[in-house]
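The data below hold one chain only, encoded as structure tokens and taken in the form predicted on its own.
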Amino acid sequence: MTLITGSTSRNADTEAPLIAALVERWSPRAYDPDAVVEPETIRTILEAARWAPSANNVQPWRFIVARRGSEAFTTVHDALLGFNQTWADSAAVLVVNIAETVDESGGARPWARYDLGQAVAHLTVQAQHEGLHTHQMGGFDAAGLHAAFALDPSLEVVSITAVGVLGDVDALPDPLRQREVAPRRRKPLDELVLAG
């Protein structure tokens, strides 16, 4: 059994000093299928999301929190596409990230997806601080989730976040196992900064 733990560092090789939660954050697919994330911890990571910045402070984010073993978890898991279904069932929680893209008067909220991204980033960093790991997913049936949870037309399902405790990398199918232990890479900062 191979656990990805502190002894097998997945820490980022940063070009500048960062806080520990950012250095240690990565997106595993191997989660402990028996680990439980306590309701208080879920509330804490959602509180971090709640305090993210947003355009005009409209806070256009909404979440569906589905704990493993619940009907909601099954609904979310069944909406996952491709290889996401092969590993996400072992996460303790699946969080559906939703943007309110239309305001009360029918006007567009052009920054809603960006603001939701900020909220999910806050959730992710707080989860890391709490000793958890997260993995963002874009492969899912958004229309199916929208219908299954009877969401208002002003709401758009944007992404899903798996949350849990690291598990056995050997439990993953081979292609995913190889990705789990592959070296982490990022473009150099000089390539990302276009001016200044």
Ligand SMILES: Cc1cc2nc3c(=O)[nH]c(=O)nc-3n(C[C@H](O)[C@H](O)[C@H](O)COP(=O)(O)O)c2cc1C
Second form
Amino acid sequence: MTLITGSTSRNADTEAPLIAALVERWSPRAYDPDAVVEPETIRTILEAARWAPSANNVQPWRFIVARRGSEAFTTVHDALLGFNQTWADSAAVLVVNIAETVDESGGARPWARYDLGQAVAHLTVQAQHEGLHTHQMGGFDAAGLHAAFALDPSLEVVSITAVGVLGDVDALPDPLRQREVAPRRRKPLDELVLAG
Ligand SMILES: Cc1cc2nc3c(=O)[nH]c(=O)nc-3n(C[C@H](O)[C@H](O)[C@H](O)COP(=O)(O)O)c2cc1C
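Give me the form predicted together with this ligand now, not the form predicted on its own.
So here's everything in the complex, that chain up top.
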């Protein structure tokens, strides 16, 4: 078991040994508002997404990559709901995760959202490996973003990933700061395996 002790460690208390990026990955809300993620690193994490498996190798994932300071970042940030707006403005990049849920002949792609989620998982693990942190969000106005970027009807905006460099927890407003240091919990492995 890989464990790093200390009050700032958010490492997973795993029931079996895992690769470092999985142990160390967690979803912070405190990001360094001045940190810049190099274009090469953004390319690397997108490359990790690109090599995710997908049903029939359809690769139905699409992304909008909005760097802090850009017009696109403002558009994506404006679409965030509730407390997501208060912390995500410090992320270096907001990645909009989009699934192509309809094929060329108008048929449904039932695995598109599943495939997108897997690509995003790849991205988060690679980002962690690159020394970055990520935080996925479902709390945003998906229809508003779809319209703002004039997306094709075959595309569905599913989630947003904040990507950035870990910042100062104490800079967060109190309710968010408390969440940031609350214990990380998971159901026991035994509860997840229904048979076998
Ligand atoms: C699809 C999805 C939607 C999420 N939506 C939000 C959100 O809107 N706001 C937020 O602060 N966290 C959101 N989260 C983060 C989860 O709360 C977080 O991943 C979970 O509590 C586990 O914590 P960990 O990632 O640090 O292990 C979301 C995560 C996922 C995967």
